[in-house]
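First, one chain by itself: the form predicted alone, in structure tokens.
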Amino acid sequence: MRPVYGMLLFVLFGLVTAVIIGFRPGLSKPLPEDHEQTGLRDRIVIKFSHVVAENTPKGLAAEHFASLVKQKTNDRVEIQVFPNGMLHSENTEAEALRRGEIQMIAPSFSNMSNIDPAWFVMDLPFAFPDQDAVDEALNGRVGAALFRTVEKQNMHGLAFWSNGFKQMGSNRHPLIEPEDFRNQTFRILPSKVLASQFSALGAATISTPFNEVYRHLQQGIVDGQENTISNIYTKRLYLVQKYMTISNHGYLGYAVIVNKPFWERMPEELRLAVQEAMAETTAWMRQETKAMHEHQLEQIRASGAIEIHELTGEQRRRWEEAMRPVYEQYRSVIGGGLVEEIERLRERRAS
């Protein structure tokens, strides 16, 4: 009886085990899929790192772009935006992009000069009389030449974004005549052209990350800085500056750059959708930037925290004359006939 009893126990154990593990007819059929989770695995993620606040033109454009990409790709591509230097500063973002640690950045033109000196052309003082002149240059030969410089760096250029024209600020005294700059120290973006611009005015410069500008002004490490209205407003720089001059002497724009191997691996239909979203965002940003600067300048004036002066035509002419040597200093460094192209466009628009 013992063998029979043992056999019965074995069979009973097998049946109990089958029930516990879910053995039942039809188990060989595939189990239902969670399509939402499958979609998450297939989704392409693009980490977009930048260094300014969310409520600046670039910050708003990045979020707008992310929303459009989600719609146009049916959520197959996700743009994860990291503002305010959360992931990388101006000094580290380009190398992180090359390594593939992040997939997209939007550095200023000045920062792009660290990659190739051709980008210095966008820092030349008084190079553009208005936004239309900037658009003509970047949509033409100048823009094409600049984007060619990044291809050999494992990068691919997608668009040029606008933050408008820069204004001058100081804590010493109003900046009205060129000699008013003498013996002051200004914070600048990392660009030799910008350093030479201030040197031509008798001023010294230091280059620091954007997120440190407020503290350096507050502590007197620098006397002044140059920036767009939106950056001055959103970073509250007008609260630590006594004087501002509406000079429109230089242009601040961004190159939206993607990691080239990553971009080339993306399915063509998704690349086209992302490019379409980028084109729409670029046009949207241009309109938003103009309206934002007008409103924020009114807010700065209304605060009463800073004295504001606007250059007259004659004062502007004297500033241009004082900074003119920078063109000859960098003509051969920039190369490619780009300085000549900028001059030709400016003269044609002035005639």
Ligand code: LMR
Contents of the next structure:
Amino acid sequence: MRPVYGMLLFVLFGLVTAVIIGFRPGLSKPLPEDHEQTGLRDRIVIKFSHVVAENTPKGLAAEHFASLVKQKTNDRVEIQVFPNGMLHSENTEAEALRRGEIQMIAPSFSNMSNIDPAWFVMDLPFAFPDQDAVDEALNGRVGAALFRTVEKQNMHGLAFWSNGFKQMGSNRHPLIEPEDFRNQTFRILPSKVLASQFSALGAATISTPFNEVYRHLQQGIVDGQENTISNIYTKRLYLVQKYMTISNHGYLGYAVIVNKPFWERMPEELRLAVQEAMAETTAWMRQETKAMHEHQLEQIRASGAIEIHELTGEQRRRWEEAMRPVYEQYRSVIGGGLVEEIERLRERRAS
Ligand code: LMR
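Having displayed the form predicted alone, please output the structure of the form predicted together with the ligand.
Then the entire complex follows, led off by the chain already shown.
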């Protein structure tokens, strides 16, 4: 054999050996498993986008949910929370969810009315006397009907989250009687029922994204707005309003929604763990929201920046009467007997 062939054979033998046993010494022993690397590769990431501050009921619930999911799935599912509309505003988030760019959102019920008019039912003025009445509707026929509407849109509803009741604010004068609303312009969430609620009082409305409300009040583009104490407090809306009425006239809740194909592709045991974390978060949030509103209302009062009026029973009754025409306007638009169901639940509670 010529020396050159011998040399080639030697190199070839070396290469084959290296491929079989590896290039590094000691590799005939199995490699220790790198759990962190395996975890990272297998980890399911859920991007959760919302528009409010981190220290609101929704912001805190999103973080609470993320840590429960991490714990219950052994870090196999990671919830990445994007607050303050940093990824999407309420106008773009549902489309982004459908496209699968993000996997979870929690829009207000008013925003959900863009998807299906059945959601208007939750915007009806004075529909619910308290949170228990809301829970009864959402845990029953009303909630089931609402979640059926999202299934048709390639989305899946996981829970209803609560931000409690809305209060009225204005820069012009105190809002005590229905006539006080006349000729004022109010910022509303994008919902025709809310527009009709104000037009029943002789007021105009502009629908603007949440993160523009402060500027619109400050620049006088609108005279007033309605929102929950936590949204008014965390966005400092009380600093650009002169008068607030504790009216509890409308409810602000959220539908927590996931992209349906994504949800169905998730391994069942992880889906169950996420559902469990969601149920625990929803219950936790109910308590948190109540405590937070009490504390933040105190802070607003203590600031002395805004004059606060609490509606008396009589005044409340007059507001209800003035806003009642909205029910007939939307009964058939909402459909499915949902308005009747709300009325039935309300009568039963009152009796
Ligand atoms: C709004 O007024 O737009 C807010 O209700 C938004 C939110 O998600 O709470």
